[in-house]
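The chain below stands alone and is given as C-alpha cells, in the form predicted on its own.
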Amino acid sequence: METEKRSIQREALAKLIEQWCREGKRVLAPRKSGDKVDFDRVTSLSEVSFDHVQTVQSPKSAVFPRVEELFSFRSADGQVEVRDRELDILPETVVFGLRPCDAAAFAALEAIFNWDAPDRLFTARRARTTLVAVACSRADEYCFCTSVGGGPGAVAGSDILLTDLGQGEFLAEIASAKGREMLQAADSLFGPALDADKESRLAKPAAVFAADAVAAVLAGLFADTAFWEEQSRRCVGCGACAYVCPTCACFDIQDEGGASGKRLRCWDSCGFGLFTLHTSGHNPRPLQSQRWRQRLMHKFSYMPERQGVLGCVGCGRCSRGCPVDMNILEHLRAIAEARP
C-alpha cells in the first residue's frame, strides 16, 4: 500500500500507548535500566527511551521467544496424550520504539520460518504483533546498515514509522494495513501531514561495503581455510552475537518433565561447538572457524539465494557484544575485498 503521512504529538503519543495498554495490547518498548537500554513491557510513553543509538537485544522474542513451548504431554497406562499450545491466548503486541533495522529483521525471520512449512507459533505471533519504529537520529561506529540495503528512516517493515522532527512533533509514515487499522481506532490523535524535511533529522550512517559484492565473493572463499581461520582467530565461540541478533533464529528443542512435561524450543547458536555434533559422535564443523564461516554465509549467501532476503539488517549488536572485539564491519569489508 501506499505510505500515508500524518503527524502526531508527543502527548498524543502518550495518550496511544495509554490507549494500546486499556485495550489489553503488551506493549513492549526501549526501557533504560542502569546503563543499559533494552525492550521490557511499559504502560506509560514516560518509560521509553529515544536517545540511545541502539538496544543491546533485539524485539525478536516478541515473535520467537527465548523458550517456547510447543506442546504439553502425558503419559499414563501406556498412552500419550499431547496438548497443543493454544494459539488464541497469545497477546496482541505492539513493538513500540524499534529503529528500522530491526523492523526489516521481521521480514527475515519470517522467510526463515516459513521458508519450507509455515510455522503455526511464530505465524500466529507475528499476525498479533504491530511494529510502531522510530527514526534514527545518531549512529555509531557499530551502524552500517546503508550497506545492506536500509536506512536510518527506512520504512520497510514498519507498520507505522515515527521521526522526532523536534519540539515534541512527530512525522507518522502509515505504511502497511495494521498501521492503517491502529491510524483509524485513534484517528483523532493524529494531525495533519507536516511539509518538514525529514531526511535534516536522520543520521548520516556511510555505506562501508557493498553486500552484493560480499555474496559474489564468498562462494569461491568456501574452501579457502586459511581465510577462515584468519577470520575466526579471535572467536570464542560464546554465542553473544547470535543472541543479540535480530535475525538469528537458530534453536534447540529440549524436554522437560518425565512421565508429563513439555516440548520446549530454545534458543541456540550455530556458533556453539556442540550445535552440529550428531549423536555419532561426528561433527561436520569440528573447527570455530567453520562455524564463523557458516555464520557469514548463512546470512550473506544462503539466505539471499535461498529465501531471497538478506540475514542482516546491519543493526552493529554482534560487534557492540561481542567480548573480543570482533567488528563484523571489519570482516565484510575483507570478504568483500577478497580474490578467491
Contents of the next structure:
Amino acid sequence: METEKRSIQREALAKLIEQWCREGKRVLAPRKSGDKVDFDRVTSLSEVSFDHVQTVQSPKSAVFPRVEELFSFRSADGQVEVRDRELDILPETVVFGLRPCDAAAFAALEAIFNWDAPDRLFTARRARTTLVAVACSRADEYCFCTSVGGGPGAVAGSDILLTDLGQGEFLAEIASAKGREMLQAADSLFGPALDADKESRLAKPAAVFAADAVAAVLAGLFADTAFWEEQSRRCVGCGACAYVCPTCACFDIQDEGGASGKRLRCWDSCGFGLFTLHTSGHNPRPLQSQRWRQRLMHKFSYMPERQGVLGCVGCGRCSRGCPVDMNILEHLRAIAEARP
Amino acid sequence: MNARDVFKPFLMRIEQITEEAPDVRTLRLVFQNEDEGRGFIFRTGQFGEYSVFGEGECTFCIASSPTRQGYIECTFRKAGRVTSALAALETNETVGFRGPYGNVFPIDQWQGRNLLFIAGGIALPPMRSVIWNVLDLRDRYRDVTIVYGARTVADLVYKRELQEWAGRDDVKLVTTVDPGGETPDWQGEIGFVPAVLDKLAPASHDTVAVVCGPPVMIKFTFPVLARLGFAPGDIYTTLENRMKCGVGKCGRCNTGKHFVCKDGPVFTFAQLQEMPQEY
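Beyond the form predicted on its own, can we have the form predicted in complex with the partner chain?
Next comes the full complex, and the chain you just saw is listed first.
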C-alpha cells in the first residue's frame, strides 16, 4: 500500500487518544515513572512521554505477554476438562509512541509465531493491535537501527508513523490498511499533508556495520571457541537482554494452580543454562560462551536463513539493560570485522 | 479459522500400564474423543508432548508402530517432575497429548535393504516403533538385526518383546549388558554396545543402520559403523533435545539453523556432521 501523508496537531492527537479510549481500545504508550520510561496503559496524551530515546521494555508484551494463559483445566477423579481461552475478549489495542525499530520488530515476532503452525493466541492479539509509532528525533550511543535495515523515520511495520515537526505539529504517514481504517474513523482530526522536511527532524544514528556482512562472517566463526569466550567473558547469564528485546520470543510452558489450574506460556531466554538442560544432566550448551553464540547466531544467521527476517532491529535495549555493560553494537562490529 | 490450537492437547485415557524396568513404564493411550482418534495419523519416528495436568508437559517419541492402530504408546523413565507425575497415574486416568510432531524414519526408502538397529538403555522406545513397523511389513526388507544393550539385565526394557524377537527366525537379536550388569543366568553378551557391535561386525553392504542411545553411546558407535563401511547417509539417529512447544517456536531445540522438532528428530549421520554438536 502506498503511504498516504497527512498531518495532525497536538490538540487533535489528544482527541484521537481520547476517541480510542471511548471506543474501548486499550492504549499502551511510553509513560514516565520515576527515572524510567515504559509502556503502560494511558487515557490521555498528557501521560505520554515524547522526549525519551527508548523505553526500558519493548512493546512485544502487547502481543506476547510475559505470562500468557494458554488454557485452563479442571481435574476430578482422573478425568480432565480443558477450557480454551476466549479470544473474543482480548482487547483491541493501540500501541502509541513506539519507535520505528519497535514497529519493525513485529515482523520478526510474526515470522516466529506463524512459522508453519500459526499460533492462535499470538495471531488473535496481533490482529487486534494497531501500531502508531513516533519517529526518533534523538538517538543515543546504543542505537543502531541503520545497521540492520531500519531508520529513525522508517515507516515499515507501522500502521501510522508520526514525525514531530515542531510547533505542536506532526506529519502523519498512513502506511497500512489498519492505519487507513484508523484515519477514516477520525478523519476530521487530521489535516492535509504538509510541505515539511521530515529528514531534518530525524536523529542520525551512524551505520556501524552491515547486517549481511555479520551473517556471512558468523557461519565461519561458529567453531572459534576463543572468539566466543572473549565475546562473552563478562556475561553473567541473567537473561535481561532477552527480556527487554523486542524480537526475542523464546518461551517456556508451565502449569500452575495444581490439578485444576492453567497452562502458561512464559518468556524464557537462551542465555539461561536451564534452557537446554536435559533431565539426565546432559546439556547441549553447558557454557555461557555457547549460549551467547546462540543468541547472536539465532538473530543474525539462523532467522534470516530460516524465516527470512533478521532477529534484531537495533533498538539497543539489550546494551542499555545489561548489568555488566556488554554493548551488542561493539560485539557485532567485532564480528563484522573478524576474518575467520 | 477454526484450526485447533497447537498447544491444546488431546485428552487420552490410560488403557494399559506395563512395568518395563525399574522406574521405566509404558503407557498405552487411547483417544477419549473417538473422532479425534479416527483423524489421528502418525508415522514412525515422530514424537509428541505428553502432559499431566497441573504438572506440565514432557517430550517422548511415540513408541508404538503406526501399523498398530487405535492407540499410541510412550515409554519413559521416572526422572523429573512430569515423569514422576506420569508414573503416579493409574489405568483409566487422563493424560494430555499433542502431536504428532517432527519428521519420520524413511522406511519406504529402506525397502529391499538390510536393517541394523542399535540401541542403548532407555533409547529403545523410538527404535521399537520403527522395528515393529518394519516387522509388520517384513517382506519388504531383507535381514533385520537388532543390537540392544543396557547397564544391567534389569534395565533392559521391553523384555517380553525381546523374547519374541529372539524367538523369530527372521530377526537376529543381540542383547548385551555392561560389565558387572549381568545376572548368573544371563545368556547374552557382556560389554558396551560399541564394542559388541565391533565384535559382531555386521556387513554394511546395502544396509541401513539406525542408532539410538545416550550421547556417549552414539559418540562411540559412529566410528565403529564408519570402520565397518557404513556411509554417513545410511546411518540414522533420532535426537532428543529438550523441547517445550514441539512446533518450532520456543527456541529450545534450535541446533545450528535446524530445529530438532521440525527438521528432526530423525537425522542421518551425514546431516549431523554438518551441524554444530549442540545436541
